[in-house]
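One chain follows as C-alpha cells, the form predicted on its own.
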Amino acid sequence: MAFKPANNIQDLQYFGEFGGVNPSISDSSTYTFLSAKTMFDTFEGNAEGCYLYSRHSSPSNLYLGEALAAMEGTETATVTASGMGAITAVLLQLCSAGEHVVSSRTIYGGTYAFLKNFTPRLGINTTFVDITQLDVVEAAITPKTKVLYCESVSNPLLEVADIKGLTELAKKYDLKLVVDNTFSPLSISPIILGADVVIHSLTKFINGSSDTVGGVVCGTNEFINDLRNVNNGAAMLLGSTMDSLRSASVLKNLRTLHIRMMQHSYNATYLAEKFENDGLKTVYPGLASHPSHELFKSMMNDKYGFGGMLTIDVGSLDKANALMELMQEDNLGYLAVSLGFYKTLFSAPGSSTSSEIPEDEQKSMGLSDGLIRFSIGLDADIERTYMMMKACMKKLNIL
C-alpha cells in the first residue's frame, strides 16, 4: 500500500486527562515524583512514561512529535522552539570539530550563515554545491565528510533535490542524508525516499497561522534519543525548548494540513500556468518547464500536488519592491518573509531571507534583484487573485 501521511496523522487517536477529544496540554516546567528512586531512574532514562523537567520533554510536546513522525513515516521526533533550533542541533549532533558537511547552496539564509560563519568556529567547515548534480556533490565529498544536507525544494529558488540519488550517495561513503522539507510536507517523504533525518521549521505550512516559531526533527529513536542526552544531546543542551501551549496549538492545526496543502498547491499551479502564459520568467516545480518537474512528480505523494511556493523575475529590484507594495495595497497580501499563511505572502529574498549569502554567490547561484518569492495564500477565488495581480503588473509596466 502507497504512503499516504495524512493518514498516519489522521490514525492517531489522543485521549484527553478528562476524556477530552484533544490531549490535555502539560502546562508545568517541572514533575513531582512519588520517590527519590524514581527521579534517579528518570535522569538515567530508566523511567519511561515519566516526565522531569519540561526542557527534557513534556506530554504536550511527545505528542506532537508523535503526529510528526507519523506525518513522516519515522520511529519517533522531537519538537524546538523553532526551525533553526531543530537544524544547528542536528548538525552539531552529527558533526565534531575537524568534521565536514557537504550542502547545497541554495538554502534557507539562516542555515547558509550558520554552515558558512558559525560552525567554522567549531571547526565544522562547508563546501556548497549544486545539489541537483550529483557528481558535483560526490566530487565535494572528503573523508572528513559527516553529513550531506539539503532541502526537498529550495529556498527560494526551488531546485528539487534528488533525494533517492543522495541517498545512494550517502550509503556509499557512510554519511548522513539531513532533508529540510519545510517547503514541501505531505507532499514529500523524505524518509520513505531513504533519507536519514527530516527537519521542519513548523513556523511555516504545518502550523500554518503565522502566529507561532517551532521546529521539528524526525529521525530514528536511536538519534532522537541521542539528541536528548542529559550529558552530550544537543538539542537538550542547547536548550531550544518548545513550549507546551504552542505544542498543543500546533498540534490543532496540523489536522488539517492536507486540506491546506491542496489548496495552496491548487492556486499555486493555477497561477503559476498563468504568470508564465503570461511571459513572466516563473519559476514552479509544477511546471513542465521546471527543469527538475518529472524528478518531483517521481517522488511526491499523489494529490498533494507542488506546493504553495513559486517564483517570477520582473527584472530589478525596484520594479520588484514596486509590485508588492501595490499588491499589498490592493489587499493581494502581505509583503513579509516566511510561508504557509491564508493570504499570500512575498518578498524579495535578495534583500530578505537569503540577504545572509553574500551578492557575489546569490549571483553564482541565479538569485536576481528582481526575483519575488511568493507563498500562494488559499484564496477561494483564485481568478479573481489572478485578473488584480496581472492588473498591478500592467499598472507597472511589467507586462
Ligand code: PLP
The other form holds:
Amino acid sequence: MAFKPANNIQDLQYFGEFGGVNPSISDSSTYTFLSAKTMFDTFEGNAEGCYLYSRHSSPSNLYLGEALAAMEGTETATVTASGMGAITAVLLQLCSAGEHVVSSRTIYGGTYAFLKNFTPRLGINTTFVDITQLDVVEAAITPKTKVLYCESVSNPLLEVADIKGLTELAKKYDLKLVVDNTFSPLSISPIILGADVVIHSLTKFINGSSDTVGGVVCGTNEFINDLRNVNNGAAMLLGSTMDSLRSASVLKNLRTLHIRMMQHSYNATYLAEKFENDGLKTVYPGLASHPSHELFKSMMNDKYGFGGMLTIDVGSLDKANALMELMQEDNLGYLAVSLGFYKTLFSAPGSSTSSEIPEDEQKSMGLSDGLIRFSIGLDADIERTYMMMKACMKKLNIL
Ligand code: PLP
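Switch over from the form predicted on its own to the form predicted in complex with this ligand, please.
Next comes the full complex, this chain leading.
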C-alpha cells in the first residue's frame, strides 16, 4: 500500500490539558518529582512519561517530534533549534575522530562548510562526490567511512539522490545513510526508500511562515535515544534545543503542509514549463528535461508534486541581481534567502547561500554566476505572476 505521510499526521489525536483542541504548551524548563527515586530513574532514562529538564525533552517538543516521525515513517524523532542543530548533532553522533563521511558535493552551504572546514578539526574527514553517480560514490567509500550524506533534492542545484541505490551501498558497506529532506517534504519519504536517518530544516516548507528556525532528526528509537543521552548524546550535550512555544507553533503549521506543498508544486510546475518554453535555462525536477525526472517520479508520493524549488540561469550575476531587484520592486516576491514561504523568495546562491563553497568548486559542480534560485510561493493567480515576471525579463533583455 502506498505510504500516506499526510494521513499519518492527520491520524494523530491530541487533547490539551483542559480539553483544548491543541495540546497545552509546556512552559517549563524543569519538572518536579514526587519522589527522589523517580527523578533518578528519569535521569537514567527509565521512567516513562516523566520529564526532567527541557533540553532533554518537553511535552511540546515530543508532540512535534511524534508528528514529524509519523510523516517520515520513523519510530520517533527529536526536534532541534535549527536545521544545522540537527545536522551537526547527527554527524557528530555517528562519526568519531579518524572516521570518514562520503557526502554529496551539492548540499546546503552551511552543511558543506561544517564538513569541509569544521569536522576536520575533530579528525573527521569528508570526500565530496557527485551523488548522482553511484559508482563514484562507491569508489569514495573507505574502511573508515561511517556515513553517506545527501539531500534528497539538493540545494541549490536540485540534483536528485537515488535513495534506493544509496541504501544498497549503505547496506553493503555497513554505513548509515543520512538524508536531508528539507526540499521535498511529503513528496519524498527517504525512510520508506531505505534511508536510516532523515533530517529537515523546519525553517523552510514545514513551518512555512518564515518566522523561526528549527530542525528535526527522524530515526529509530535507539538512535534518537543515543542523541538525547545525558552522558554522550550530541543533541543533549551540544544543546541546540527548540523552545516549547516554538514547537507548539510549528506543529500548528505542519497541519497545512499537504495543502501548501500541492500549491507550491502546482505553481512551480506552471512557471518552470513557461520559462523553459520561453527558452530560459530552467531546472525543475518536474520537467522532462531534468536528468533525474524519471528517478524523482519513481520515488515520489504522487499527490505532492515535484516541490516548490526551481532555478533559472540568466547568464550573469549582474543580470540576476537586476532581475531580482526588479521583481521585488513589482512585488512578485522577496530578494531573500530561505524557502517555503507564502511569497516567492529568490536569491543568487553563488553569492549567498552557497558562498561557503569556493568559486572553483562552484564552477566544477555547475553552480554558475547567473543562477537564480526560486522558492515559488502560494500565489493564487500564478498566470498573472508569470506575465509580470516575463515583463521584468523583457525589460532587462533577458527574454
Ligand atoms: N538543509 C538545507 C537543505 C537547507 O537549505 C538549510 C538552510 O538553508 C539547512 C539545512 C539549514 O537549516 P537551518 O537554517 O534551519 O539551520
